[in-house]
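This document opens with one chain alone, in structure tokens, the form predicted on its own.
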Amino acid sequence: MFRVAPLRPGRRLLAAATAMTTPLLPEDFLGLIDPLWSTTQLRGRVVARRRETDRAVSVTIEPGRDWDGHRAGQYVRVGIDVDGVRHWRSYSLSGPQDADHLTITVQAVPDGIVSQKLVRDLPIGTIVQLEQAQGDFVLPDAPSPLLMVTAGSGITPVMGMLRTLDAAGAVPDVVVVHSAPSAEDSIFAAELAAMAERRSGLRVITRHTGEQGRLDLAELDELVPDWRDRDAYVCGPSELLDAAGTHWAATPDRLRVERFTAPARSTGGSGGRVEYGDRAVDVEPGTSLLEAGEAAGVLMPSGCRMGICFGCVLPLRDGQVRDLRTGDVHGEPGDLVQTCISGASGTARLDTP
């Protein structure tokens, strides 16, 4: 004979509340009082925005109680509703890791649905969806001499690291080599300069590419003569990251990179007709399955749009697809396809939610 274990007091209270609110859940009522009380979805409330440049803002978010915090250098996926459609994007956390609130710094990109919303039109008090922080582009437990090479918004995760070290009062020997088109486009320029003035261990080298041209990593021999003796963190456009992989080829264990820019796409291939559930769409060569589906009004799961987070995968039922990064054709029935980096290669069929 089996005996049923008695419910703990909290469970009994929840069960009683559920019985009283059925068919709705207690959370449905709690969410009307404060959306951050959700126990099924991690949410956040925008509590501050600060303009960094004409194209960049820092957005501070109060997270719900289930937020686990983050390590300096990590990123977070943020879900924003735009015109009734939820879009997910990944942004580096630029605040110190022990802060009560999380901060992301976003630079608007042309035709960027979410980045334009965040930079231009996001009222204080907006409720956003969150996932837990991710990523291994983080500070070592015992920072040794460090070299940070960044470009554009690639300074964002590095700023989270520097703010964490600064808040702890322990900025070690760090050299930051940061590139931006101009002084006006240089995110955190004033704060970096002030921090370098305050912390003797920090040296900041700024390059304005509009005047001085792009940084050639061979210049590190002159700018940072002991660069080989430092742990290097590199974040920026894919060209910089690719060059870093070559530059540190002899000592790859000393290099960490953070890649958020979309890889170059192959424009080859024939495109083709793809069935998204019961809807057929003609997909042009070089167009991703995600873009083509959205343009046709198909409700598509999406994420980083860079082939990183796997938030856009759909099951492939028939045909094959083309990897837009490499041009390779692949796929078997039942495979999960990353629609943001896959294009059509003839006819195919996808399962949709």
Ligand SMILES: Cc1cc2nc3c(=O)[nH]c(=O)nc-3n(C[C@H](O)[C@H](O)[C@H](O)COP(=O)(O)OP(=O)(O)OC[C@H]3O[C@@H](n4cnc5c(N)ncnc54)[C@H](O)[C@@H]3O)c2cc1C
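Numbering follows the first chain given and starts at 1. Between two forms, the rigid core is the largest collection of C-alphas that superpose within 1.5 Å. Being a predicted model, the structure only gives us computed values, none of them experimental. First, how it differs from the form predicted in complex with the ligand.
- Relative to the superposed rigid core, the position of the CA of D66 differs between these two forms by less than 2 Å.
- With the core held fixed, T53 shows a CA shift below 2 Å between these two forms.
- D231 shows a C-alpha shift below 2 Å between these two forms [criterion: core-superposed Cα displacement of 2 Å].
Having looked at the form predicted on its own, could you now put up the form predicted in complex with the ligand?
Since only the chain itself is given, any partners or molecules it might have are not part of what comes next.
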């Protein structure tokens, strides 16, 4: 969430100005005028929204000056406030590589906290938190013939690649096999068709799973007979990615995948193995992370030991914890948890101070 930027001349001035704003930073005051002026926290402003399908929108975001740009196929972590609480999610960049603004395309998942908000209620002008683009689901510098197998919102990183190639006027031999439940649900359908019209190297095969059923990768032999000679990029639901792993088992180097669904989380239960920094501790059901850590000799910060003083918070790295007061299981990587009132719920990892 925090980054250190090299000092530009304006920065030196700002650094000097901290004498006037201590213990805050100049940006905390300048932020009253424009929140994007922050140098410690990358932010962006929503400048446009475009409906793609009933369930999907593209959101264009003007990033702060520290945005380093992205490579086609990469994703960005976006922090969005929903009901006053900040949530971080990853979204692939669907816009071309050298655009000033960044564009993400989001498809609402049922009961999704962030995707529902992004798709239904994100007014122009909203300020969002950003991290720099990341991910290695990107094209090599000199692409050989390509095969893109995508499903649902999995088309987004591929769209970023195609738009980049299209803008550079150099679409090589690319076959896109995209699955969506129906024509109406198919994101970027019109744009893909128009691009295929314009660029002879691009072939788009669309699969409407509502009528034609799910794609079986064995069908590639028929749809794309030379699939073995292509670099493959696969993005979609877990089942598709798992199937791709099997299908390309003989030539794993030819396959790149991008996984959209979060890694499995602990599903409740009580107690579990918790790592405190580099020490692993078995936490009994009903024992707090603080007690268990202390019993194991970990140097734990603490205070009131009853959930009041926040003297015991540690950042969660992995997994989730159980609120011993309510029984609720909660936590996301980076959350600060009160160890004195949290128990284990499966495996988890905490950073120690």
